[in-house]
Each structure stands twice: as structure tokens, then as C-alpha cells.
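First, one chain by itself: the form predicted on its own, in C-alpha cells.
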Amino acid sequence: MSATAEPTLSRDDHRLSSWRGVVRQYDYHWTVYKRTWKSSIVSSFLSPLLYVLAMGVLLGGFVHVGAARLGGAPSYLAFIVPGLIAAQAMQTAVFETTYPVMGALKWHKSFWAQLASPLEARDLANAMLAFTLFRVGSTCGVYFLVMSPFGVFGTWWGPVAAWPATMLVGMTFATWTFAFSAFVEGPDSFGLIFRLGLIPLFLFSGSFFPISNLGPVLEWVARLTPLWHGVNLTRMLCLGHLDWPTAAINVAVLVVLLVAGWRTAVRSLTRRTAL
């Protein structure tokens, strides 16, 4: 009597659906965050709020210009708050997708261990980006709540609508930064992001002053940056002065960049882990 051969199961037979793979991997990030969240209080919440108070309240007390020169904002504080929240979304997203990605690939190598399971590179990228969305949303949400008593919002619905706009800004930067982090070999390359990308965008994309002050040429350069689209969209929503055609362009630019960045991030991590 011949023995019956056992069926051999390949990795494809154990492959998870996209949704199940993301949920399983997201639980890992959430578990780690529950143990380390206290370390992010200062950098994610306290420092940005103190920065707004210093720049908007203290320094803003010396800024006496009309609303026409502040994009319709009744005060410098009302002008600067939406810009700084959008900029904080960018910074939070970049911080969450630089060293954490590099660590998972190069130092503690958790990505490699997770890939030994039915999870795929696509699942790892999507889960980390989903967790980054949570971090951006929670950070910006606290921002909006704390600044509400200062009377900087033109309508009650403004900050409610601006909150997902800031998450759109953050995820636009998160996807491209993730792709870059998965591509480079070491953390030395992150200096390019911080010095040549993050800081200039933070200073010259309309967060602190209208980009018209930059002059005609640099003004159009600023309009080409994704942060300006995010700042402009967030500010219009917060002030209640919504220019629908401009807002549609802002959203379209960010969505296109987000989708292209997500595809690039998944492809970059897939190639890196296939070596």
C-alpha cells in the first residue's frame, strides 16, 4: 500500500489579504506605542504648542497689520496657527517615516522578521503609514483643541474640516519620506531631508508670512511645494474664507502626490527587502 504524499504549501498559499495584513502589522506598532507614548509628549504636543504661543501670542503682539495683508486673518495669531498646524503635520510624518523605517530595516531588523511570516512588504508599508496617519491625526487634533479657546477660528466647522486636511498634508510627506528611507542605505542621507527639505519648507511655505513677501519668482516656487498647498488649504478652512477653485487645486495636488508617493513607498520597500 503506497503512502500518500503530503501536499506542499507555498508562501502564496499562506498569503494574507491586504486588509488582514495591515491589521496584524498595525497591532505591532500600536503595542510598541502604548509602551513608549510618554516619550513623544514633548516633541509631539508640548513643544509645538509652546512654539505657537511664543510666535503667535508673544511675537504676534508686535505685529500690527490689517487683515488684507494677512490673507483675511483678523490677527497674526489667527494667521500663524493654521500654518503651523499644517507644518507640524509635515514634521510628524517625516519623523515617523525616517528613523523608524531605517531601524526596522537596518538596526533591530523587525521588517525582516515580519517578512518571515505571511506578511508582505506591502503590508509592512501600509501598516506603518496607517500608524503614521494616527500619529499625525492625534497630534494635529490636540493642536486644534488647545487653540480653540483663543478665538483663532472663523467658524465652528473650520477646524473640523481642516483636521482631515492636515492629515492629507502629513500623509503626502509620509509616503515620499518612507520611500526615501527604504531606498537609502543609512541614516546619513536623512540630513538631506531635514536641512534641504524640512527646514526651508517650514520657513518659506506660508506658515509665518504670506508668500507674496518672497517676491514674484520665489512666490511661484513656494506655490509649487506641497506644504504651501496644505498651509493654504488649512488656513482657508480655519478662517472660513474658502475659495473653492483654489481649494480644489490644493486638494488635487496633495491627493496626486499622496497616491504617487504611496505607490513609490510600497515599490521601494519591496525592492529593498527582495535583496
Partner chain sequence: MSAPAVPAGSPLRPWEGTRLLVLRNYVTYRRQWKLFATGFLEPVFYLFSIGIGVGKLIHAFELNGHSIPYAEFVAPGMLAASAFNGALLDSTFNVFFKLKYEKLYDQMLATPLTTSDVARGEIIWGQLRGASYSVAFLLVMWALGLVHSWWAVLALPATLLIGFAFSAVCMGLTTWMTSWQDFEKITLVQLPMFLFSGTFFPVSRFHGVLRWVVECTPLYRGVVLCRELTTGALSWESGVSVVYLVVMGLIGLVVVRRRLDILLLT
Second form
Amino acid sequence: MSATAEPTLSRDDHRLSSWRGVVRQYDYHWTVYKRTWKSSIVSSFLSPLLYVLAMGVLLGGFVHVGAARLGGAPSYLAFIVPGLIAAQAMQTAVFETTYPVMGALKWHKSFWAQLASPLEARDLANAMLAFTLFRVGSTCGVYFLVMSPFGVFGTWWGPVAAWPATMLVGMTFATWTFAFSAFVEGPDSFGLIFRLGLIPLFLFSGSFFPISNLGPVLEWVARLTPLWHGVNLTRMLCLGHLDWPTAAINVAVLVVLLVAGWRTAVRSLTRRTAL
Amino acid sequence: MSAPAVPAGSPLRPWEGTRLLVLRNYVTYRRQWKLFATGFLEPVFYLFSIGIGVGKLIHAFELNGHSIPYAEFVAPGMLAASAFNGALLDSTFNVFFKLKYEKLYDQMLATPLTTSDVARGEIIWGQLRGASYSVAFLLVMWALGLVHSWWAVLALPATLLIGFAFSAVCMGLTTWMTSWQDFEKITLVQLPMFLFSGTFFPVSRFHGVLRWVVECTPLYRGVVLCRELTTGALSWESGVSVVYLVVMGLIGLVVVRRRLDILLLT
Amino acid sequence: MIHARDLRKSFTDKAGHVVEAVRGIDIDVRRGEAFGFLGPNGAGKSSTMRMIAAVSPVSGGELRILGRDPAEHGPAIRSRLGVCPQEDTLDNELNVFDNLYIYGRYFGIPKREVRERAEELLEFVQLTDKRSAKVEGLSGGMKRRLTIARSLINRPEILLLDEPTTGLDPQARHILWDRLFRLKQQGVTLVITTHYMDEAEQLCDRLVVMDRGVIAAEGSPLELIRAHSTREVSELRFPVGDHEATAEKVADLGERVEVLPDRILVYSDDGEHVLEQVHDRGLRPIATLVRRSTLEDVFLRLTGRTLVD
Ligand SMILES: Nc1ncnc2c1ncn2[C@@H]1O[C@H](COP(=O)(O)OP(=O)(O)O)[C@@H](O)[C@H]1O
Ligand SMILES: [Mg+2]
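Given the form predicted on its own, state the structure of the form predicted together with the partner chain.
Once more the chain from above appears, this time first in line as the rest of the complex follows.
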């Protein structure tokens, strides 16, 4: 049996560039988003505003302490809003990289379909993370816009600079959560992640009160969490009291975690899908 | 040879069916014990964060003529809210999943179980889970020195009452749901209730009609009941709350039975 | 088009055991032919197909698709393959048309062209009237046809079909066979796995019989039957429990006798003649059937087991 005139590959002989890998999935994510954006309004836009109203405005009316005890914020509302936006970035990012990833692997199996095309695991992870960036960016962007008339920001450029900071926080969580979701067998552990990860971070990373209220030991624990770095950075920018060395540390920690998280995410999905 | 006649009436004694359903839930839950064990942590986290962390920024509140620290004010709110959240989760998401996706009830009703057994069983199961969380939370409160009255013991049945009232009504509502999208509406009601029912700040923050509306919501009644019990500052408001929640639960139960009959016995 | 030597695939399961799914197979698939993998569940067909589809890393041996190594040129190879996996991977969240459209975009095909091709393919698989339907509501046969349409969106040179008709009703199977036959006429190279011998006989020019990760035989359906079976088979059904004892009494009537749980098969070149002799010996089967040999018989011969159990 001779292999007569074996056809060989000529066109498209190389791997896709990362950029093209993501762009080819644009239609997919856009089509899905057009169908689902309505149902994300409550969780993305309404819930955070309710927290601002309940905690910032109504409960905040009972807070009568000086700016010194509120990280330099003139009011409790001004203190809590940047914290809540940074926390919202984390939550949006985590939600977009838990059930959707499990769905793509196990329920609607879109990852497996995509892998039969020229796309690779790296491209799938990148596209999903790019979509998450879009969700975090739009959610936080709207949040900043809605809050701007209420005089909670120290300068006009504060929120403008804080916006990319919240995206940085969001993506740090998105990459690590993605890596975790691609690693675990089923969705059972998500409940635990929310309860033992998300909620404590949300409540104790300085969003609602200065972490110095936690006492010296727990204060240091809180400083070690990525969300605190995000909250601190966002708050400093929003209030316009920038402590440059602290801000540099905040940014550095988040960037290092983001890069490491992204590599882990790609490796995790590659391993999961190479059967 | 004629087949032996089927004995008249249900072969199961009235509470037997309910017990079976509770048992079934217990067996499935056992596999997820981690989820079960961590369930009570959420209100505790809120208590530490808002009650103690934010509490350091807030002066004492006035309650029925007494002055109490903020943490003592928030803790019973979290107790009631956790009973409320737990009941809601069990009777909406979980019931919907069993009703529409697992078709669990269809399968159960093919046996001698009746729709009443199903409704009672689900609610009692939710109550058992909720009660264990409430006990744990009350112990945490006690350990933190947030309880000053023996009336606090009655806060446990109070949370059961809250759980019962919400389970019954929400299960009824769940029978009308058609898709997961409908749960956005649940969140739309749940979150405002959680945040504005006097849980984190006194109802005096609201004025006029708004205050009146808040005082008429079921979770506010539950919060008031729990708060008066754990602080020992009892008033007629607690009596109103008890009657309100009992009536609400009974109405819910009737609706659930009707609806399940319509949905499942066609 | 496809060239494999001593191809191997092993998995490590959760308990840490190594499962050898494919244990050294040699295959050569030529342009334009329909090549089949026939074998029971667990034979290693899907594992082989997934390696050929360049989505599953090769554990050992050599594999060349379109002259290239899938480990190095995966994306380039996949851009010229069509894959219809054993389990549908259609996106339930999208409608029928969008499933095709979005999949086409993954190949970098321009929007207008994907739309045109999607419409053509819907026509080809007779799903045009389901264009905007949700995938969830489609029947098994429709889903399969949609998966095939999707696998054709990039005009592939090789189409891989893993058990394309398993679980379908007879009518749906025939529609599918017809479509696959047309593709073959258009010059598409088909690689098909199946555990139905009639399917293999209908569709494949050449096939390999796979069992427990190795190739048991290779050739065209006719060649295989000729080499490993007789012309005809007489099936005899006796009352329950008598089979072993009865088998001995008919053992000399054909070239070979197989005892199955529910019947006895006697292999010979003249089945009617065998039946006459059975009656002459005073044996009274409750049912009899004379038929031509099929690939099922080849498989039984080679492995001692039936294909579908
Ligand atoms: N992902 C996997 N992990 C572990 N074992 C697997 C995996 N996929 C297949 N196997 C095992 O490999 C063997 C061959 O499977 P498969 O290739 O699916 O056979 P077929 O498609 O012929 O039914 C089976 O024993 C199966 O259990
Ligand atoms: Mg298979």
C-alpha cells in the first residue's frame, strides 16, 4: 500500500496568534451576551446600588467619626463606595469564571466543540477572560458613573484612574478562579468557594470598615488578601489622597498575581482538555 | 383467582410520608456535609464584619428605651435574616430544581406519597437545617456576650416560625416559576428585604409611608421578634409578629398544596 | 491522508490505574475513501478518533495527518478536518443557525461567507425550517445532522464521524447514510466508527475490526467476510437450556458452530441444506433462519463475542 501523492499542509501552517485566537471567538461571546445581559442587570447593577443605599447612606447616617478613622474619607458613604466597587469587581469576575467555565466543560460543552476547530486551550481561556474583563469593566464603569453626582469622589480624575484599578482587581480574581474551575471535577466546590472565600473577602478586606478595626493580627491577615490591595488602591484614587509607595505596592502585588494567575489558568485548562 | 383487594385508605400513616421525604433529603445532604457545615458561617461573618467592624464606628442605639451597643443590635437581625435566607434558598432554588429538572416529585407521587407529604416534608427538612444553624448562631452570640436575657431561648422557635412562614409562601411562589430567569425576581425581593428590614439600622431611619411599609414586611416582623427576645426588651410588637408569621405560613401551606395538586396530579 | 504506525493511547484514571485504550495500531487512509473502525464499546475507537482529530495527545507511536504531526501542527490540521464527535457538543444556548455560524467563525471564515455556507448546509441536512429553533428541542437525528452540518462548515478534506447513527431510529439513520454517501461522492475522505455491521457494510470501502485496543482484521467488508466466514449462516433456536447439548449434535454439519445464549449458529456454504440435515436428525428447533454472512459473524469469529451486547 503506497501512500500516493500524500497531500500536505500549506496554508494556515502555523499556530494562530493569541490575538486572532481571541478575535475568532468574539461572535460567540457577543451572541451569548446579547441573550443574557438582561438577566445580569439585577446582580451587576441593582444589587451594588442597594448596598450603597443601605450601608453607605442609611447606616452611614449613624457614623459620626472623623476622617482620620475613615482612611481620610470625609463621610462613611465616601469611604464605602470605592470599597464596594472593588468588591463588585471581584464578585463579577468570580461569577463569570465559575459556572460559565463549568458549563463550557460539562454542560453545554462549548470548549470541546471549540477545541475541534483550530483554536487551542490557550485561546479559549484568553477569550473567556477577555469577556470577563468586559463584564468587570462595564459593571464598574456604570457604578462609577452612577456614583459621580453624589460627591463621593475627591477629584474628577480619581474615578477615571480607579476604573482600570478595579479591572486589575477583577482580572486577578478571574484568572485564579478560572484556573480553579478548570481544575475541579464538578461544581460542588463552588458553594464552598463562595462561602469561605468570596464572602469573608467581601466582608473583611476593608470594604465596609478600615481594617485597623480588626485588631493588629487580623489587620495583617487582611493586608495579605488581594482584595485589600484592590480596595486600598481604588479608595486612595477615588479620594484623591494618594500614598505613592503604598499604591505602588498595591499595583505590584495585583500585577504579579494577575500574571501568575493567567499562566496557571492557561495551564489548568490545557491539562484538563488534553485527554 | 382474583387479586387481593387494595386496602382502603393510604397505606402510610399521616406523618410517615413526611418522615420519608425528610430522610431522603438527609441522605442526599450527607454527601455535601461540607456545604452543610459551612452554611451557618455566613451570618457569623456578617456579625463580625458589620456588627463589630463597622460597629466600632457607630454609637449605641436606642431600643424600647434601652441603649444597646451596635453589635447587640445587629446580631438578632442576622439571626432572623439567616433563617429567612435559608428558607428562601431551600424553598425556591432547591424546590424548583427538584420540580422542573429532577422531576423528583413526579417520581415520589407515583408511590403512596401525597402532595401534602411532599410539601410538609420539604418544609420540615428546611426547618431542621435552619434550626441547627440558629442554635449555632445563638451560641456564638452568647459566647460574644451579646445575649442578656433568658428570653433569648425563645429566639430559636422564633427563627423556626420565620423559616416556616417564608418556606411555605416561597414554595407556593416557586410553583409558578417557569425558568431560571424568574429567580432574578426573587433576588429583587430578597436583597432589599435583607438590607432594609431593620436588620442593619433601626426602622426610625425611614419616615412616613415608607416606614409603615417596612413595618408591614414579614422579615421586619421576624427581626423585631428576634431582637426583642435576645435583648429581653419585650413589647406588644412581638405578639403582632407571631400572629403575622403564623397566618402567613398557613396561607402559604394551603396555596402550596393546591398548586402541587394542579401541577403534579394532571 | 492519515498514516499511523504502532499508535498508542493510554489514560490514567482517578484511582491511578493506567488504561491502555489503544495498543499499537497501524492504519493508512487514502484520499477519497470511506474508512471504518468497527468494534464493540470500549474497543478504543473514540480514543483513536480523538487522536486523529488532533485534540488528544498521542501516547506512543507515530501519527501523521495530512502529512503533519498533530502535536506540532494541531491548529493547522484541525482547520482542514471536520469532526462529528460521539457525544454531541452542540451549544444548547444557541439556536440552530448560530451553532453553525459561530462555529464557522472559529475557523476565521469571513462573516458573509459563513452565513452563506450555513444556509447551504442547513439545506443539505434538511434543517432549513428549524433555522431559528433551539437546539434543545431537536430530535436525536436532527441533532446529529446539525453536528454533521457544523463539521462541514470549513469544507473539510477529512470528515471524522464517531458513531454517527448510534441511538437513532431507522429512518433517521437512512437519511444520514444518504448524506454521507453524497459527501463521499464529492470527494470528502470519510473516517467512520460504528458498532453496527450493517452501517460498516453500507458506508465503508475499507475497514478495520478493532477489539481491546488492537486491530483484529483489515480489508473491505466483502474481503473480510470471505476471509473469516462462510457464505451462509443457519440460525437455530431451541427451547431454553438445550443449546449446549444440541450444539454437539449439529457440530459436524457446518465448517464451524457458535453457541450464543439464545441461539446456535451453523456456518456453511449452503444453509438450507444444513436445516434439512438438522430435521433428518430428529431435532426440532422452535425457530430457524438462513441468511448471508455479515461482519457480525466475522467479529464473532475473531473475538468470540458479539458486537452489540
Ligand atoms: N478520558 C478517559 N479516561 C480514562 N479512560 C478512558 C478515557 N476515555 C476512554 N477511556 C477508556 O479507554 C477505553 C477505550 O474507550 P473508547 O476509545 O471510548 O472506546 P470505544 O469508542 O471503542 O467505545 C475504555 O476502556 C475507556 O474506559
Ligand atoms: Mg466510542
